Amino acid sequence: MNKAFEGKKVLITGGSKGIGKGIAQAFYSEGADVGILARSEEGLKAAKEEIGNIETFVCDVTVDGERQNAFQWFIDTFGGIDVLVNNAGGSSGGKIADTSMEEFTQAMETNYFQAVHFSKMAYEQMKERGGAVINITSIFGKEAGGKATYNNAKAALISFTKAAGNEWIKDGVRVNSIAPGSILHPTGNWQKRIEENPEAMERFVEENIPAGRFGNVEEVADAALFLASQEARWLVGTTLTADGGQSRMNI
C-alpha cells in the first residue's frame, strides 16, 4: 500500500453503510483522514469500529442547519477539506401516476439538493487550496430503469457535475461523478432480493450485465480512489460509468 493520500482529508457522506464505508475504507486504507457523516449513530459507531481511527458525525442530509453544523464539524476537526464524496442518497416512490409530489420533492433533497449544498461548502474551502468533489450518481441517471423519482434526481445531479466541473476548474476545483450499476451489499436492496428470489436474480444477471455478477463496493471505492488522484486531473465535469456493462448508453 503506497498510501496515496496520506493526509489528505476526505468527507464523505452517508458513509457508514454500503458504498458510502467502502469509500471511507478505501481512503482511509491510503492514509488519508476521513470524516464520514450518516442519520445513525448506532451505525457510524459500527463504521467506525470496523474502520479505524476516522471521525464520524450524525447529520440528516436533508437538513439545511445539518449540513452546515456538519460541514463546520469537519472544517473545525480537520482543518480544511482535500475531497469531498457525496455519497447519500436513497430511492422511493413507484410508477409515476402513484408517486406523490411530496415524494419527488424527497427524492431531489436527499439525492440533488444536499449534494449541490455540500458541494458549494466544500468549493469556498478547496477554491484556495484545490481539491476534488466526486459525486455518487447512478447509471439510471443517465437513462431509463429505475424509479422516476430516483432517475429525476441523479440525472440532475449529473448535469450538475458537468456545470460545477467547468465552473472550478479554473480554481484548481475538479467535479467528477461515478455512475455505479447494480452494486451487492449487506445492506442494500440487491442483497434483500436475492434472499426473496434468488433464482429471479440469477436471471437479472445473466439478462443485464454482461460481467456476468453483481458489482462490489470496493470497485466502486477504487473509481473514488482514481477520480480524486492526480492521475485523473484531466478529467473535468465527467461521470465514470461503473457497472461490468450494465447500462445500455454507448455514449
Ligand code: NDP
The other form holds:
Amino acid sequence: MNKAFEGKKVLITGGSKGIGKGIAQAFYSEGADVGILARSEEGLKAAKEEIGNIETFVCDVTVDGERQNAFQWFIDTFGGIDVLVNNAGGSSGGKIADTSMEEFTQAMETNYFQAVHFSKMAYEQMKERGGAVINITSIFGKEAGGKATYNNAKAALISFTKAAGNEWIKDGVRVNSIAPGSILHPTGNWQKRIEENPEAMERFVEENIPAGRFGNVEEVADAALFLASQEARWLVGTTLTADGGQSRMNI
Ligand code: NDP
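Coords for the form predicted together with the named molecule, given the form predicted alone:
What follows is the entire complex, opening with the chain shown before.
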C-alpha cells in the first residue's frame, strides 16, 4: 500500500529534537524523503540514528548565509521541495523592563525572520509545482501567556502565515501554521520544569489544560501531516490550535 507522502520532499528546520524530530519521524513513516537542520551535529546524528534514512545538515537558522547554504543543500540533495516545516524557534528574555533590545531582536531572528526567509526560498521552488509551508507558532502568539519577546515573534509569524497564505495560494502554495499549547518531550522546557518542581507542574496542568495532561510531539506531528495533505487543500493562511483545550480564546 502506498504511504501518504511517498516520494514527497520535506525540509524541517530544528528537526533534531522535540517537536521537529516528531514531525520528521511522522513524515518519514509516511514515506517522505526528509531533510532536517539544526546547529548541533551530534544532535542531528542522534536523530538520524533514531529515525532512519533521513538527511541532515548543520545550520544556524539565524545566520543568513547558513540558511541559503542549507536550502541549496536540500534542493541539490532531493531535487526539489514539496513541504517546508519552519519549526526552529524558542523562548528567551523575561519581564520587558529587564529584557534588552538585543534579546528582542534575537527573538525575532530565532522565531520570525528566519522562517520568512526559508518560506521565500521555498516559494521560489514551489510556485512551479505547488507545495505546503507549515509554520510552528504557539498559542502564545495568539494570546497573553509567554514572554513578550516570544509572543511578539510568534504573533508576527501567525500574521506572516496569513499574508503569505493569501498571496501564494494562486500558485498552489499553501501556507498554514500550527499553534501548539504546552508540549512535553524529554529535551524540552516542560520536562525541565517538571524535574525542578513536579507539584507546581501538576497544578499547572490541572488549572490550565482541560485535557488534563501535556501534549506530546506525535499530536503536533499529526496536525502537520494533515496540513501538508490534500485533505487540507482548503486551509489557507490559517493557524490550527493543537493544545488539548489550553488556550482561552473563544474565537
Ligand atoms: P526544542 O528546543 O526541544 O528543539 C528545538 C529544535 O530546533 C532543536 O532541533 C534545535 O537543535 C533546533 N534549533 C534551535 N535553535 C536553532 C537555530 N538557531 N538554528 C537551527 N536549529 C535550531 O524545541 P521544541 O521542540 O519544544 O519546540 C519546537 C518549536 O515549537 C519551536 O518553534 C517552539 O517555539 C514551538 N513550540 C513549542 C512548545 C512546547 O511546549 N514545547 C509549545 C508551542 C510552540 P540545536 O539546538 O542543535 O540547534
